[in-house]
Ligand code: HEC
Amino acid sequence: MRKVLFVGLSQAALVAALVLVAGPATPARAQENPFDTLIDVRMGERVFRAQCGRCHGRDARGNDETGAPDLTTGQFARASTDAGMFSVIRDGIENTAMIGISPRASDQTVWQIVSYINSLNLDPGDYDLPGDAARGEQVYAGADCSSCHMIGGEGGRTGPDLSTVGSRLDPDELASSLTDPDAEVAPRWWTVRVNRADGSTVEGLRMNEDTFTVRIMDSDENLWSFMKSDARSLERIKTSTMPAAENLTGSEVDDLVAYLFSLRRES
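Let's have the structure for this sequence by itself, in the form predicted on its own.
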């Protein structure tokens, strides 16, 4: 250890010298998550799927081949707090396959991943929802939602499968998807209109698309495949095919949200 002698220094000069020798202090890590909004959850999900999903699975349910644990249970062997989870994500776990996130990732990004993982084990009991799930199931049936959506293997395929939608979206997001379905439409649910060389038009949901081909499913659930070079034109419609819930009362929307939030992944 290098010895440093301070001879004949004033008290102020001595303190300054000690600071210079010790070097700058390392910023303390926050103990509570400052990034826990819905936007943070969504950003955390994107980073998780890109960087953590390779081991833990894109749905965070773990991977037997890599030994990565299921992160949707809310029970973690190495962390019992958000701060502990932050440390595991940032630094990794020594002598295990769990490595820390890239040093280039900001603390904000790490906290957003924590927020996303926390969102995976939301419990309906954690929310004081104004609606009633039993009545919401009746609203779902009366509004003929099953003509497009599937729950438990029953229903249509022209809309997202809702079997575990309560594990993916919180009540606010569910309400927004009902009242403003165009707010955020994933490319998988865009509509593609193909104008063929003979003048006819085929329109349907965008199932697959690459540089040369496009595959769509029409409203009768028929699949169509086209070479783009053979089409006169191709148009992508990026709005939702689902109508806003304008015919439902506020209480019916609340009931439907409660029902959809109760549809969760089995533990």
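Given the form predicted on its own above, I would also like to look at the protein as it appears in the form predicted in complex with heme C.
Excluded here are partners and other molecules; the one chain stands alone.
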């Protein structure tokens, strides 16, 4: 055991040395996207639906089960340039479920998919919003939203972080998440009620779950972890814990939407 570890460490040191000598690997492809017209976007979308949708979702919004990320946000962990995205689509991402596109696909097709993905990023300039963002910020402060939501590290933990919600949701979706929170509740925000063997009950937002275990955050922001086999029963409540914005006027909702839509990462 110790021997193995020893060899492992010296190998690591050697590799460090070799990498050093070789210098950083530079990607060979680095060019501008030649296929970025509207028709390219549409063609890219068709291929995307057929080949990528099963993991990323037909609307490219991502899928928790497959681990395929949302591609509509304009923020990419692995593809901050067009050329970088081209390589990700062409070659895949080593050691992940992200496999490269079929080798039969032409470079043109790959560039068209890049154009399609780029088109999904919401541009605030494309929208003419009735509300006013500065007033919306005041509504936000007055309506106790921050007891559940964080913006820039400030606020509560029993709702999604809204720091960049404007690049995730479009104005219609923002409005409906305010007026009709129950319409679409992601599993992360379901409530799980754990009835324990000793008769007590713990309830909280579903942070993470697998076949045998579940982890939740209770309303006091405490973390809990349970083996399902230790629980007497488990209930899932799929409605939202967010109160509908009933006592806000229509124009206050408009202002809130304008404010929330302005929350995006400066690039």
